[in-house]
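The data below hold one chain only, encoded as structure tokens and taken in the form predicted on its own.
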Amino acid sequence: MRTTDVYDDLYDLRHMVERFFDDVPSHVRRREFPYVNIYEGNDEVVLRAIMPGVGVEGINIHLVDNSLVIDGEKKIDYSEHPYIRKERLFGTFSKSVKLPYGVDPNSINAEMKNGILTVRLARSEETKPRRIEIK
């Protein structure tokens, strides 16, 4: 009779998933554009997306439920002179980021500077922690 440890099964599953993503070709993994960093500040979430070669006119930002969606198009930057080597991807993109809590849709601030999009999302009053008085 064989006993099974659930942790061994989870460990095996984890390695199977890791192997799957290691086998995905690099040109498919790069489709995650834009790359983002998200951090939490004073009652706000700040998202920074690296978007070289994308102008403000090529970006749309939407707040959908509890997610921030960034989509747009990175236009080809050559017309008559084709590349000898091309590693950067062009075309449409879309990225959805789940936010850790509800935000105030009226106080979202977005700014683009030097190819970096910074979006500040203030925490909604309903989701801020409240002190409960003990009687």
Contents of the next structure:
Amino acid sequence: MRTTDVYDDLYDLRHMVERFFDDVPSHVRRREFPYVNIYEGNDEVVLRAIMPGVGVEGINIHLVDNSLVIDGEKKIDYSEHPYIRKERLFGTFSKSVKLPYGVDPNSINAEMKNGILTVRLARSEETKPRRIEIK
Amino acid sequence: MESSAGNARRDEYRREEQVLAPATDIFETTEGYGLRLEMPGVEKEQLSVTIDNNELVVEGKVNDESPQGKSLRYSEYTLYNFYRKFIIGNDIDRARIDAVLENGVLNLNLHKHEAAKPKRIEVKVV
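Show the same protein again, this time as the form predicted together with the partner chain rather than the form predicted on its own.
Time for the whole complex; same chain goes first.
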């Protein structure tokens, strides 16, 4: 049970201000890597992820339940030299993407081209819509 | 060497097309300067690197079509054509610039003029 306090509104306001500054710091949000787009049609899902500078050997793709997990490491490519300007981010990453339906684990096909990862996943037979016969 | 995201923005208005300045790392070696520009989705044929006096301009066109027969269901990114201009110093040899595109990252190697490279001075004894 909750009792009402005259200061409740004031606390709510303070909470709102705190949340604004603390909850989602912009530098954390920006670390999201890689960004993905999902395309769908004809019982196939196509996922594209933007990951320039990550070689094929730097990525692992797993299918966990109904999610596709992409993880790996983006290695720094000039560590022995002093830098003048540094805008790119390096390090390990992990991203889980929920798929719209169950996919056939044997149908997954991934390729990397010009820094864009494309993963094709076919819908599994069990999750395709079925017509139920009425007896 | 200095970059000019501001110039890119100005040029963007002039062209009335939205472009993206590629994230760039610049480092110095004894031989020259190295640039790494992240330009995902750009094919070698759609990439141009030009040098005019002290301006180094990198442009790349991207093709961001949906795969055939598919529609976009969820999106975290939009690809734009890339454009960025750099101002380079007189120590750079305009005739010797190497460009390699690898995994969506453009590697540019700018060589210093022989005269601008660090040299060991022989000390003579008299």
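In this text, rigid core is short for the largest set of C-alphas that superpose within 1.5 Å between two forms. Bear in mind that the values here come from a model prediction, so they are computed numbers and not experimental data. Numbering follows the first chain given and starts at 1.
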_Superposing on the rigid core, I want to see if residue 12 changes position between these two forms - specifically a Cα shift of 2 Å or more._
yes
